[in-house]
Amino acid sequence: MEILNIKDLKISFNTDTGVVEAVNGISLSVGEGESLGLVGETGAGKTTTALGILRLIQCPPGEFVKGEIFYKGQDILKMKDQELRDMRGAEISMIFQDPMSALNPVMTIGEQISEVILHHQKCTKEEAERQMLAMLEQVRIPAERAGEYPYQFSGGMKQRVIIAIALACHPKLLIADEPTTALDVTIQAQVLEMINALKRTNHTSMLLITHDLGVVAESCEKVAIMYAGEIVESGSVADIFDATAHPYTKGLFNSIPSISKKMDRLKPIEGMMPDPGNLPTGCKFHPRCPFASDLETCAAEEPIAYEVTPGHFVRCHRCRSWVEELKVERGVGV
């Protein structure tokens, strides 16, 4: 069953030097009790479009020009503002990507989860204040730091604040917008492995998104690579790292370390991000495309959403040609 269900959705602003365009016609689902990541560069459109699901995008100058988010079969985008604000936290939380933005600074950490249990349980002061430190000790902070400041956590701790704020109501969809960013190894790890085993605990369903393939491996079932606002490739994890197929997937593969293979330089994706406000005609990705040069129709038209095998979509008017031509060669019908 699909708790959430985006289709075609497209957010752009409007800026004084033009239209920026964020996101541009995304479709994703994502499963009761699943986790799907979703991976790209910074400036991908991916913060952008966790934001348009919970509504929180500014309008102006932010626009949702079209499409529909699906939560639970309701249309978020034509939800009230008193359904939104039950909705959120509640139905739907977000980790934050800076947890020190996303705390209020004049207010202790036990009062600000404490906030969100009281809006949402409708409880005593009592209760709420019980489960307030029931759910610091699940993530990992003593109980008697409750009444301290901010300032006064480090960095993964603060961490571990945003995701007991996230949690505290025990949410059906999870969204984590690249949870372990600016943290260290160590505690990239235990963050990881506290959402992991709270989403197993609740049953949560998770949208994370991130920057970093290794967790993706980790912790979901489903991926989705994002490029200039559109998914360039999907399906499941066996489907992205097995059977890889956008170049641009490849690339970010290709710039991935690897301890079992013996290497002198790693291969970064030539060239930059491009610019929203001025994306490229055909394909976005065939300006640093090493095989863009192979067909004439990359630079001139915008490739649909192909079907290699099932479940696994791919956005590529190259690997479209070349799997065509191997099913033909195989006597399989296209």
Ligand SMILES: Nc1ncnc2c1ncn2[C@@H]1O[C@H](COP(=O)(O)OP(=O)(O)OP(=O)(O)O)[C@@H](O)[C@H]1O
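Positions refer to the first chain, counted from 1. Since the structure is predicted, the reported quantities are computational estimates derived from the model, not experimental observations. The term rigid core refers to the most C-alpha atoms you can superpose between the two forms while keeping them within 1.5 Å. What changes on going to the form predicted in complex with the ligand:
In the core-superposed comparison between the two forms, the C-alpha atom of residue 123 has shifted by at least 2 angstroms.
Once the rigid core is used as the reference frame, the Cα position of residue 243 differs between the two forms by less than 2 Å. Once the rigid core is used as the reference frame, the Cα position of residue 192 differs between the two forms by 2 Å or more.
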Contents of the next structure:
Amino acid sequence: MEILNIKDLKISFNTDTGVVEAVNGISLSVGEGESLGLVGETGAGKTTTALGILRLIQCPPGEFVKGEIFYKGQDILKMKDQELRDMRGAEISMIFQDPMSALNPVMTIGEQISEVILHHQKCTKEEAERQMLAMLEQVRIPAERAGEYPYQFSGGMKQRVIIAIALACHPKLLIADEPTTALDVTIQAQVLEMINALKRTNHTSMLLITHDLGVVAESCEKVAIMYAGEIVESGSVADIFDATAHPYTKGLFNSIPSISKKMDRLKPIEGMMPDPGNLPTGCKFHPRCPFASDLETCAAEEPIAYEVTPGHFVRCHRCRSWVEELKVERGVGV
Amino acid sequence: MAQLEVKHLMKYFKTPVGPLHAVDDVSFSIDSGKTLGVVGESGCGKSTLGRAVLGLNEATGGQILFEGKDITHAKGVLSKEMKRQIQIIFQDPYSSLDARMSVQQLIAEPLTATGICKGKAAVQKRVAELMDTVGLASRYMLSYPHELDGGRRQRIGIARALAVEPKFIVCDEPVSALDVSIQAQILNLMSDLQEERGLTYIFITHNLSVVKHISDDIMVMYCGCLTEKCECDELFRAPLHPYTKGLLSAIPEPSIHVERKRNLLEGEISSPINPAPGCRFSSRCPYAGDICRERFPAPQEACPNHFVACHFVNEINGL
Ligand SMILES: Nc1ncnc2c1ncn2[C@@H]1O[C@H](COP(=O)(O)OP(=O)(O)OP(=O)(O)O)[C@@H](O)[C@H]1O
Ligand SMILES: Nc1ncnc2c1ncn2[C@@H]1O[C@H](COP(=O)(O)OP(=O)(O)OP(=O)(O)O)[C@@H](O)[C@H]1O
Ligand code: SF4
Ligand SMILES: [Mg+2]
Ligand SMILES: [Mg+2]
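I would like to compare: after the form predicted on its own, may I see the structure of the form predicted in complex with the ligand?
Time for the whole complex; same chain goes first.
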């Protein structure tokens, strides 16, 4: 069953200097117990999407221009404040991108975790404290540090505290915005293991926002690649990793420094992210796309999402002809 | 002569339950124009080490020599000159940039603060040059940080660091917040700047493929201590310390076909507060013996120029 279903969502920010179209008609769905990796360039609109799901976007300057967000069949955009508050705590947890601002600087780490447990489970103080210590242990922070304040913790340790807080309420849907970027790989592996265990025991679903395609390969079943407010490619991990189709996604894979070969220079995607207040016409990626010069349609016409194989969607004009070619290549009857 | 020499550096913080050994007896040196990558678990003391080199955290003990001069407790004129020669780039320039200042003001600030550029016209010209150097289009001159994406903000951070013509830059996770394409752009920019200006870098990161790409030497830290240090390729080819071995086995690769033989390094993480004697890694180490819990392993040269702090380095690696 689908737990989260976003349809044609559009979110803008109305700023002094103009309208920023941060999220531009995206659709995605996450099934129960399923993890979706949301990957994309800085400023592509990933955090805005995540905050939108929880309706945590300040309006104004933000505006939900159109679209629907269904959580277990209920449209979040139509929920009353009380319903929204209940859902945020008990059903959906979010790990915010900026751990520094999510913690209260004048409360100890232990108090902050206990408070969340107390709030959601209505248990005794002693029980909350016991669970708090167990949570700290799970995220590998020595129990004796529970009495310290956030400024005494390194960035990565704060991030682990945030993860502990998010997991403490056993959410049905976890939205994690760059949860492991600040962690070293051994702790990252343990945190992912923890999240995976939660997935198995509680059927927790996850929307995982990350830049790290390695993390996606390890912990997600589905992937969506975002560029300039749109999802340009989506599908199963096998579709995205082994049958990469969109030129932007290909560029991302080519940019990663290899762990096995030494390269003199890295190969980033040429050019820069478009100005979100002044997006290019046609395909938003065309000014940077190595294939765009072959096709005048790229600059003129916005590509639709072609379904190149079942469940694998690509928003690129090249796919119009590709859809046929790929079918031939894969031996699927045209 | 090494450009930077750090000897037995210690930085302890006071906490209500005792001293926290953020950096404990760390020694290393870097030659001019080279890059030392620093990796290790979060909280192991990487930022503290970087800040100590800059004099932002005064060392509790040990010595820091820059071009032969002792700058450990540098004050006054010496400190001012040092501040110019050693600069820092932060992970998220957003929180380190004043949100009320425009790009132009942000880059002009170090120029006017140090007085290396006088007069409005000269400052403006220099700001324009710096923006060009780091690849920031001049139309962003009057933009504010919150209007820019992470990659452009990081370029401001780099321009500010370069403004005062430093010789040495501590890069504290400069690309961790960026997507892989912008990360590649920034890493290329940093390599170009290093080549053109002979800059020396301490490059702190969690990302092992990034550190492998950028570093000449790598130092691995664990819980305040140096665990392994050697030439970059050698570390990836032949890691000798059990922690490094675990670290390398946990790298998530961007492929769905890698068989992972991950060594999860279970076990308690030891606390840096009043640390127990012995090896800080012993609680997670699969090879730990009695001596590991009793005596602190000092780094020793296990092979030429390859330093490892482990009592059993020879036995584990058949050396
Ligand atoms: N409050 C706001 N006012 C104006 N513009 C905003 C606001 N919040 C976000 N934006 C803009 O919306 C766009 C999308 O931002 P968002 O934070 O969602 O990107 P992201 O994909 O999460 O990027 P990153 O990888 O850097 O976290 C950006 O251009 C950003 O500048
Ligand atoms: N001002 C402070 N007061 C007390 N303890 C501190 C302070 N700053 C850092 N520490 C502690 O010192 C240790 C090292 O912190 P540091 O920030 O150097 O770690 P790090 O290796 O940079 O971690 P990360 O990878 O998460 O950034 C940590 O245990 C941290 O909690
Ligand atoms: S539509 Fe054109 S410009 Fe856009 S990604 Fe495809 S080829 Fe490139
Ligand atoms: Mg974001
Ligand atoms: Mg740090």
